[in-house]
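In structure tokens, one chain follows: the form predicted on its own.
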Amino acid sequence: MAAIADLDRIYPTFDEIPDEFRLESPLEQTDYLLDGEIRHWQGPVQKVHSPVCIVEPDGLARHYIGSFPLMGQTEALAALDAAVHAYDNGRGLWPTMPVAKRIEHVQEFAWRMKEQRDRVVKLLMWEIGKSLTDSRKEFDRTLDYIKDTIDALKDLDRVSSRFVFEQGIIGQIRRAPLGVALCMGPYNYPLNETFTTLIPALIMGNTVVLKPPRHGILLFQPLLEAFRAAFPAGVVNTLYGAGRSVTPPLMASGKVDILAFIGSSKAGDVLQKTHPKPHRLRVTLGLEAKNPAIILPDADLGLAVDECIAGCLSFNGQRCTAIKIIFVHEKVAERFLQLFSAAIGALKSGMPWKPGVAITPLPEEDKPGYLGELVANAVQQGAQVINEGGGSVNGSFFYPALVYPVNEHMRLYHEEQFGPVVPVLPFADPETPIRYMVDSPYGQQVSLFGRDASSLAALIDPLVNQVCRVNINSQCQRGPDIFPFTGRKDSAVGTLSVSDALRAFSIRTLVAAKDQDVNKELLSTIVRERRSNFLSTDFIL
């Protein structure tokens, strides 16, 4: 097929690559941001290689396009201290401010953001191979993100714009802020998963420290000026560093009142058990998946392998949301497999700049090797790769692998990839696949395919006790925002959506007061006066 033919020579020379895609030098990142002051780091660096790999006389080299500060416990704890001193015990200026005058400050940094989306989307393609389009769409749909996110705290504001009067007792409820919050988002949607705890943080009256994921650093770069000028001093800090150096120490310390984190299970349990409050610690964390699709015999098998590719190989299977094993039914698994390679060999492999490009390059040096030892492995146990040139390697490009049947004694039956690997599983019975879910540690979604209502409905009803979304006739997916996001198990802890959120890094708080007339003009008063930023009967338009 072309896309194999083409393997040899996917990668570019430096003159190859389009003005418009180039860097012009490489981004050295030695700026940070703390206590409202963009400051200059002088220590050590990490070097930053691009999965895009360079065609040099000497051979393929991934390309260098710049450095970012190796802080350690100092920097971490200068930047905790700056946004507990911000927070002030949720006496600062920024937890105490109205509901309304947060929304514009970050009404300011949206706009200010924006004016760098070249730039981050440039950044996105660089650092992590993501294609030219889905970077933008990321870009957008952060944006997008605030833009909910801003609406339905309006909403939820307007709900808490009165008082209640109930069995002799007036009171206001609103929500309030937690404190200070540890938001680390992942490499894979280094600025939307991101945003996605570090907006509702901030807008709830929280202050942050922002430790950006490992690979996807520099995207952070040009949004400094923005979050210094949108944001009073101290309300976000940036860390940098390698995240077993600069986080322990945080969480050490107990002034962490809000852990965000999305990765893996076992880095989230480190951080956790390092604080020594765990009680007091506010805690929303996105795991792994081994999300699964099941094609009943009746299913559109066109369709079924479309949203299946999509599952599976948007940005090349990095995303937790990604369906990661399929089960077919056997009366159809042949025709699904033949449908199924098809359609991989029909993907665009290339740099992230082409045109229509869905297979890239992966910004995890020993991501490759690592894939191959789950192909390897399974082979080893009587699978075969079944769509040609499946597992391929050149640098740091993994040509996708159909791999059929896999077992319960394979790594790929249990280990979530994270990446371009499709494990896919005959049965007969739905049974398989239900104790497939049941035994698993992992239960964030499943897919659906088919089309009797009788036979869907048997599976809907016992899966939704095990995952957080049943999907039918379609992929796994985390959209739409307004949607709740979260997973059962070792997935997941808390919900995200743009109203969730705002609801897991808050509080319910209210104050009361006996329905005397003492009271009530006290009250009054209060309100009228607008003595009281809580206290409020204001409503947002």
Second form
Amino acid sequence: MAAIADLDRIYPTFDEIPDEFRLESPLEQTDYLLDGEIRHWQGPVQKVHSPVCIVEPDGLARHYIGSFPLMGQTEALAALDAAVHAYDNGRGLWPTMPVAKRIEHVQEFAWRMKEQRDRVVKLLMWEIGKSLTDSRKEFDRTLDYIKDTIDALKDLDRVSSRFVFEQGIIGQIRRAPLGVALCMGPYNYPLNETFTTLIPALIMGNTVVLKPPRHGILLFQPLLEAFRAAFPAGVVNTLYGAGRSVTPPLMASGKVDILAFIGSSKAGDVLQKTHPKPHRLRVTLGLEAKNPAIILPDADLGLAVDECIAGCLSFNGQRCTAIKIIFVHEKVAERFLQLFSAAIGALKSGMPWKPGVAITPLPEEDKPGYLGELVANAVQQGAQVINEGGGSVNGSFFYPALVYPVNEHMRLYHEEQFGPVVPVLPFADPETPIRYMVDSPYGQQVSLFGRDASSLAALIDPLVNQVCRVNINSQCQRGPDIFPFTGRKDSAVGTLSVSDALRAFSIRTLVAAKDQDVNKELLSTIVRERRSNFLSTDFIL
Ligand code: G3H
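The form predicted on its own done, now the form predicted in complex with glyceraldehyde-3-phosphate:
To see the whole picture, the full complex is given below, headed by that same chain.
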């Protein structure tokens, strides 16, 4: 097959990289944002190599694309202090600013961010190997998320711009910030998922320490000036370095009020436990998942294969919402595997800028080896790699492997592979996949494929209590962003949608008074003379 035959020639020489996609030079990123100033780091740095390898005279090498500051505890605490100072126990400029003004700052940031689209998209491609199309989508979706967040906050604020009269009490109820947020996104959506917590945290009046993920750091550099110019000093502070060195001191200080983290439950648990007063900590976590697809005997197999290909292999399977295990009814298993195998063969492999490319190199250095181990473990125990060339490796590139039949003794049954390996199991009784989900430590989503209403309904009812989204005849996914995105068990803490996120990063607080003339007069004066930003009936149009 053409796709696999080209594997040896998948990487370019430097001269073969199209001009428009080349990085002019490595980005030696020494800038960081602290307390409203862009500072220049002079300490140790971490070199960044792209998942994209280059053919060099002496062999293949991951392309060197730049470096970032390797900060330590001192710098971490300085970033935290700046955020604490800007919050000033809720008395700072930002947390007390009228909502309409905060919205203006966020809008200004969005305008400035938009100007950096090409630079950020290029860095996304080079840093994490995401295709050009998907990198552009990630950027544009993030801008849409900012716009939708602003609209949702306006709605929320309009509802709060009135007094409530109840049982002899007059009250005005609003949502207020919580304090300092530590925002950390994942490497697979370093921009989008970081911003889905950063933006709601900011717009609700919290101040932020932003720690980019392990891969996908340089792409924040073009945004530093936008952060600096759009927000008051100390409202956004950036922190770089190894998570294990810089984040524990932040949490141990007890000064972080919100932990917004997308990554592994192991790391999330450690961070949470490091806080001396966990009851003071608001936590929003996006964690592991092993979303199953269940193919019923009457499923439209063409559709099921298309959706499962997208679900399993978009961005090489590196999505928390990816379909990571497929249960196929034994009556249609053979046909499903044939179609799936052919569909993998039709996917384009190559460098992220190649038009129509689906499978690209992987950013984590140890990932091809890890995926190879999972496949070998399954094969040792009786499974086969069904598709031609499945599991072949060239440098950072891993060709997708369709593995069948997988069973409970294999690592692929249990581990979240987060890469282009597709484990498939046959089943005769729908109780088999239901049992899998009941026993699974994860509970994010499931995809059901079938045409019979009663068979689907018989699965929907038990499964809505196992996961937080049941997809019918379509892949698992987070969007649209106004839908709630969450999970049960070890898959998530808290819910993120555009409007839920505003709630996650704020707390309801109210001003109340007895319904007496003297109080009414007082409240009227405060509102009429605009003496308070909180107590106000201003309506944002
Ligand atoms: O990695 C997890 C992402 O939230 C998935 O989002 O389903 O839109 O790709 P997505």
